[in-house]
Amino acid sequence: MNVNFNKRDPVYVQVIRHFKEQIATGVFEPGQEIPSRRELANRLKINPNTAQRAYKEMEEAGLITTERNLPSKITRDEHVLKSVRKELIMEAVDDFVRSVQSINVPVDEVLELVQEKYKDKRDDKGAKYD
């Protein structure tokens, strides 16, 4: 597991992003036990303290569930797991919105783009995105 923190947000935010990401890609998958918060704080070397608060606002937030002594999991509630997922997306798009309208792009013109982009992608990869 390896994090790369940046100075701006706080780390146990980053954490929580982390543990989004790998739930979102399929890296962690719904109902797996994920490591305790002190080996947690020790695989990424943060204040034990800061890991048991990223597990707090997950476990508030229905990403994962902790049952008395048995190791934490990804939930396994397919409407948590499908929000994660949209909210990363909006995140990105939301950004992305934000940077091209800066530069005042028309959106005809950013859905060509995008379009192109995308397709471009896709042969690179062989992948299947319509």
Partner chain sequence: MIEVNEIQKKFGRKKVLKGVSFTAEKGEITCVIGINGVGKTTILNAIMNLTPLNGGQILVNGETINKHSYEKITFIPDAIIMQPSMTIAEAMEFMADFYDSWNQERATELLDFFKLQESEKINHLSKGNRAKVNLLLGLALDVDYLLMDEPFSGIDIFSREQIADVFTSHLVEDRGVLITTHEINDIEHLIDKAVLLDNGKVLKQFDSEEVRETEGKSIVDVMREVYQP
Contents of the next structure:
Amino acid sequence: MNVNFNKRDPVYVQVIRHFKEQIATGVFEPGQEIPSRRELANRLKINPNTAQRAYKEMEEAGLITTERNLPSKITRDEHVLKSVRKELIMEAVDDFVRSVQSINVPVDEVLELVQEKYKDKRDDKGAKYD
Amino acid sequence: MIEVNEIQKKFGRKKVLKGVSFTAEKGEITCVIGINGVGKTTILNAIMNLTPLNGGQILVNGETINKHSYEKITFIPDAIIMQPSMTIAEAMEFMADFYDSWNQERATELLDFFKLQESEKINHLSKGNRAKVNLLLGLALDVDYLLMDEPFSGIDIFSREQIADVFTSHLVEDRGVLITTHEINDIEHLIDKAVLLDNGKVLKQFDSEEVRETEGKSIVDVMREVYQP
Amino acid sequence: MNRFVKLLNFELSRFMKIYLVLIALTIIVQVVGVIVTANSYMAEANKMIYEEGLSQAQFIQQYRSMSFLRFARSLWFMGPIAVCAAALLFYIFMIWYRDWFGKNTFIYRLLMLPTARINVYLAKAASIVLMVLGLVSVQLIILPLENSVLKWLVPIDFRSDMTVEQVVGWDYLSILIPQTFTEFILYYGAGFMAVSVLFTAILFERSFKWKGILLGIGFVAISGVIMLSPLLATVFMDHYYLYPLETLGLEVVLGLLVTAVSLWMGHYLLTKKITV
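To complete the pair, please output the form predicted together with the partner chain; the form predicted on its own was given just before.
Every component of the complex follows; first up is the chain already shown.
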């Protein structure tokens, strides 16, 4: 786990975002145990209180669950998991649209280019394993 | 809680502290930042009653410091405070002899953590390793508060990383930590509270996450505003 | 109390190497000294008797017989004692200053020990007194040895023997090695007082730096005047009203007073004024 935090956003917000990404990409599976607050702070080199805050917020949002003294786990709640994925996609699309719109590109042209890029990337990836 | 109340200090005619006030809580890492000049170390010395004040008052858990306080609060200066002719083992023995709060188990763990050899003499150690022994001797006490003077300055990058690791580990646990520094870059994400000191006064005291959240500023941003208005 | 004993033990152990060297120096130089003094006396005797044709009686008349005092007055005997005295006097200062000087300022640790700071002071003072006592004991142990060596090297006809009691009763040795328990208490009590006055003067300097030097010197001077006041009284008044025993009693009271003030002042400086 190696995250580059920026210095201007609250660290706990960046930690939550990192977790959401891991969940969305499937690195964290539903029901998977996650590190303790202390461990997380140690691995990410952040203040333990900040790690604590991130976990508290994620618990409140239903991203992770903690039963009594057991280690916290990623939620199995399909609904929450889906919404995380959707939230991240929507955020990325919003950013993309905003920047594309700012240079006045028609949507058809954009979509065509996006498809091409996707294909290239997939080929690239495939090539590496040949 | 450590309460520093309007403390004043003069060296000769020079006023080094002109009414400094701030607090440091248990379970938090508070950092006194001063980009230049004296004052930071003097504050820590004054908290430990190692230098007299010309005014103001310091309370630790509501009491002025006394001989019993040294089992509850400890200070790790920037130079090692043991006889240099001692081996690490002898230094640990000395601490165990005098402090009821010495935690041998944690001391052994710290030796391991810092990869230090017990049999080595302190004056044969590198600067980085000396800093680690100094840290070890303080951290192995079961105290509520740890004061550290510039724990990251003047040592190699790997020692620095190791020492930073201590702050995020169970070795510091729920203690209150008060450190001084003139260089915040490496540790921005480590600290809870920052106290900006300049010219013998506290210019600003703030919670680092709060400033990021409400103002979208890094600690360095705030320092820039405060020190270079 | 417990931490005081630990501190005392620590203070003794950190000077132990040099201390053992001092003891070794004393033993070696003095024993070698006895041998050299005795041999050179005998060499002189042989020369006079066999080459110059003096009779034994004439030689003794001219050169006096060999006694232990001839050795005790020589540099061989007094040198090591002077060196030890100078070393300990120097160490009265160093026992404090070594904790401040150098990169590893141990005074931080000492002042942050969970014990009354006066214990640090008392441990240092006690270690000085104990080390003086130790050196004196060593001297007392090697005196009979040296006496025997002398007897062994010089034939009985050339000697005027002294017992160890006679030797220690002589001149300055009688101060180092008190004859009675009362003397012991008086001499070493006075020694402890002197150490405490010097310690407090040192702490004045450590607390107030330049100004502290003046305060320290002033403190030593006032203590000196107080101790000498019965004597000064005789100088300034023609009459002296006290019997010797009364003077002694007065000195004891004044000494206790000076010691108490020194300790109290040391305690005050260490807890309120000292700076690392």
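Each form is matched to the other, and the largest set of C-alpha atoms that superpose within 1.5 Å is called the rigid core. Numbering follows the first chain given and starts at 1. Given the structure is predicted, the values throughout are model-derived calculations rather than measurements.
- Once the rigid core is used as the reference frame, the Cα position of Lys119 differs between these two forms by 2 Å or more.
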